[in-house]
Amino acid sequence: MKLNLTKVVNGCRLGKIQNLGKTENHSMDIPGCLLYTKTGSAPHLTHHTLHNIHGLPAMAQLTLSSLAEHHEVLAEYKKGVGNFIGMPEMLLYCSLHDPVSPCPAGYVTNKSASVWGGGGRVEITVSKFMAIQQALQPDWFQCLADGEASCEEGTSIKRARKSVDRSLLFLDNCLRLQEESEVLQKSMIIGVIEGGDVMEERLRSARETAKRPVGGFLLDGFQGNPATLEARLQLLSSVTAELPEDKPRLICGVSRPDEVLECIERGVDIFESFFPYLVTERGCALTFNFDYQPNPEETLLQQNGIQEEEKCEEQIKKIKTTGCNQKMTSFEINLKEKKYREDFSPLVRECSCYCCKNHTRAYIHHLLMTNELLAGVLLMMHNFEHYFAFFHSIREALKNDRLTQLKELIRRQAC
């Protein structure tokens, strides 16, 4: 694997990761995102409908929590999870947990960590973890780590230190077992940066992990309440400054467009794409605009005018008064609302995705009331494609020195 940076501006990294995969013939643009999956399948989508989406990421995200219970079957199969799930052409990254389903705390020891699958808790030692990875045969995999100390919990120094010590111990043991495994010789271990909100421990975790022969770094525990965002971003800047520039930086639990741009400005390369899935599950469609212009403030006012302000006020009012919409963001519209019953415009005007070209808001509203299965397919296709196009727009903005304009455009829509 080789990371080529073509541009670094104020911490933002633009480039391409080349020679990826066991055959070393894949590449991935950064900043970029992973394809979010459930048990190895894109939610709501078949293999055929998935590949009708433009801008599909080169790498899919699998979660150990959904696959740990089935590793004996995969070990007997011997061809790896990519062939098993019908995605042999895609690069695969195995994360420890599903970002959509937070795990209960209190189940990490010096010898094991736990994940939660369909059958409940699965305790995983280092040897079992590496045996599962040998059965899965991913291209990248997150190392076993103690990720219970997050930035928003006011972690004690003692607990933060313990999370770093455990994660480094797990990493050393995993690297040793990888050397002994012929199957995993071409797989890359992603080292995990822990330490909660304690600066000293975060920096120690970054420095020590960087000394190990890892393929990249996962920044864990930076997701949380928007009220603590500024403190988390300051911590993130300090951590990425300690990491080598020639290896990719991933972050987990961050997927909202406004937070993505903040993290890119602090040196993060790769993100998860669970946000489109959350939006789809709410019966909503992503409609935010990322078409930056030389003068985005004037353009946005001309395009949206009072409608944009009314949209923000309406979303805020819903959040305050309607319990079911508390998690809804200003980047989306709720197609279950009655006002879309006779709205025959596309989900996003001038969007060229399959859903916008062939179906209207009224049609999706009708499906949500009568055929949720089909509605889920169409919304998932649209939301994924819209989100992947957002990352393409980020890369174009970086090339043209327009990231500030794009960030302002997104900030205005964040409400």
Contents of the next structure:
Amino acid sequence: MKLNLTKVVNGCRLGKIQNLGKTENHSMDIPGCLLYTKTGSAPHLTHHTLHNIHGLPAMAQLTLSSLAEHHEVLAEYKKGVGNFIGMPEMLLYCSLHDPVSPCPAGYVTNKSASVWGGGGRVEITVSKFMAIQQALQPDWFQCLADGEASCEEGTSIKRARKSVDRSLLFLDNCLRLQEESEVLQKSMIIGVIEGGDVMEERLRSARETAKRPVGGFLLDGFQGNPATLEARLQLLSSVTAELPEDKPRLICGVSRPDEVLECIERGVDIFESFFPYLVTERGCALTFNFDYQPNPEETLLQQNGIQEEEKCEEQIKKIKTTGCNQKMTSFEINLKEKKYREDFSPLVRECSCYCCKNHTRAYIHHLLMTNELLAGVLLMMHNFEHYFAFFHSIREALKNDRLTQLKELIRRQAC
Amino acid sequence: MAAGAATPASLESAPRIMRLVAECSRSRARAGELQLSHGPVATPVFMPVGTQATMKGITTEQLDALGCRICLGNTYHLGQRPGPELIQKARGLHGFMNWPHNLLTDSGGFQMVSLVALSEVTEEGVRFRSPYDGEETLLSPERSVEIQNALGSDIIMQLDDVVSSTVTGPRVEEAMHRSVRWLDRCIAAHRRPDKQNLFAIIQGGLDASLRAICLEEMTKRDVPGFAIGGLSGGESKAQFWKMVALSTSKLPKDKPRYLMGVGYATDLVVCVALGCDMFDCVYPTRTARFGSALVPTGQLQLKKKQYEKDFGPIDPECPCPTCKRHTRAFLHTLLHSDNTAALHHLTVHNIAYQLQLMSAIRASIVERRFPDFVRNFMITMYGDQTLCPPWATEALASVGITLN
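Next up, the form predicted together with the partner chain, please; the one we just looked at was the form predicted on its own.
Now the complete complex, all chains and molecules, led by this one.
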């Protein structure tokens, strides 16, 4: 695997990872995102509808939390999780947790961590962890780690230190077991940077993890509501400064467009795409504009749109103060609203997704009002496509030195 | 009360929309082709039910890819939400749901009576209270046709006075005669006979003489097709098949016969033998959402533990997208998660199963081997021909197909 940086501007890394995966013949652009899945399938989507989406990421994210309880089945199946889920052509990254489901704290020990699946808590020791990975055979997998230093408010230095020590111990043990496993030779372990909010521990975690032969780094503990991330941005910069340039940096739990840009500016390369899923689940469609080079007519429409947004600011401030990032954002419209009942325009004008090319806002509104399953299918297709196109525009903006414009555009819409 | 015939002047000779391609020399099975506004439809045909302008979780592109060329929409549901005016603005139901092929809408009568607790039938129509906004409305033959005209479906159904097949006594006769009168009112009210084909619905419950009267009266009306209604409720299969056979014996050969509410594989095979051309049923799509996959030997309840490590497809002979890519074990896993994709995989497969069954039936009729097809079907489904349900054996025997 080789990470080639085309350029670094204002802390943002633009590049390409090549010779990627177990077969070493895939590639991936950075900054980029992973395809979010639930139990090995994109939410609501079959292979047919998934492949209606343009700009699909090369790599999908699987979660150990959804797969651990099926360990035995996968082991007996033998052909790896990619074949099991019907995605043999996709690169696969296995994370520990599902960014959407909260994960109760208090279950990490010196010997194990726990994940929460459909059937409840699954305790995972290092050897069980590696046995599961042997059955999964992913291209990349997040190492077993202790992520709980960031769970409570005001984490103690002691707890932060423990999270780093434990995670390094798990990592060393996993690396040792990987050496002994023929089946996992081509898979890459992603080292996890812990340390809570304690700068010293974060730096230690970064330096120590970087010494190990990991394929990349996962920046854990930066998830939460927008306020939480903002407080940790400084920490994030300091951490990435310690990491080698030639290995990818992933972050978990951060998926909102504005947060994505903040993190890219601080050296993060790869993100999860669960934000479009959350938007889908609340019956909303992503409509935010990432076209930082609009034609004059569009500019005028946008300006008018922004006046609208300023009117809405009050309302949105109300929504945001609840602090929960599951509430509707200003990047989306709510198709359940009555005003869409007779709106025969597509979700987003000029969007080339299957939903926008074939259906109207009025139809989606009807599907939501009648609780029809197709609503989720169509919204997911649109939201994923819109989100992947956003990442494409980030890369284009970096290539053309226009990131400031894009950032400003997104900032205006974040209200 | 005299049942007046519709004055032929209000409806020019109804189009002959069915072309017969082949007929079984033993049974009453026929293979044909319907000529409809949105393209031809091969018969016998199974029509999946897309109640509220959607085939549940599958897109119209997926439905088209499965080979479906006609499906159902429900006038009652759509009449409530989003309502006929909105759909008309959306360029009809075809435009609203973006379905390029054919649509059949029912009249709304069945749902009104089966779904709505407080509905009252009078000569005017069915009066009911909407469960959505509590408003009282009257669904008359005229209103039903008006809504269906707005929906723009290729085949529309008369409003019939629907009575459960388990009801006996004078109500059945009343309903039958009223259905004839309502047919005439529907014909008179129909504004688009050139684009939309209005089908009559034969009633009469399980009473042979009432059904015979209904058949005689309704076949005097020159409609493009006939449905056999009032069955597929709680009646016994023994009574059911006899009413179907009676109906097909008296319906014109050159017009399609639509048996409403029938969808189990065995029922489809037998009723094709009895001379029916079109079928609809929620069963295949509904059962998919409960984790049940249809196969030639019956069905697989994929949520059950026995499929946990079953690494074969639902049906190794099935060419549908689900079977081409996924194992029973994966579907089992996915069904136990909260990802709705699991349901869609099964919906795709079950629709494929139904459509493939009808294709196979049709091919056997065209190739003059339908009786053998039936025998093989029964062996596969029941293991042994003696294990075939008695009603099916009798029904098939009545049209010259014996099972041994």
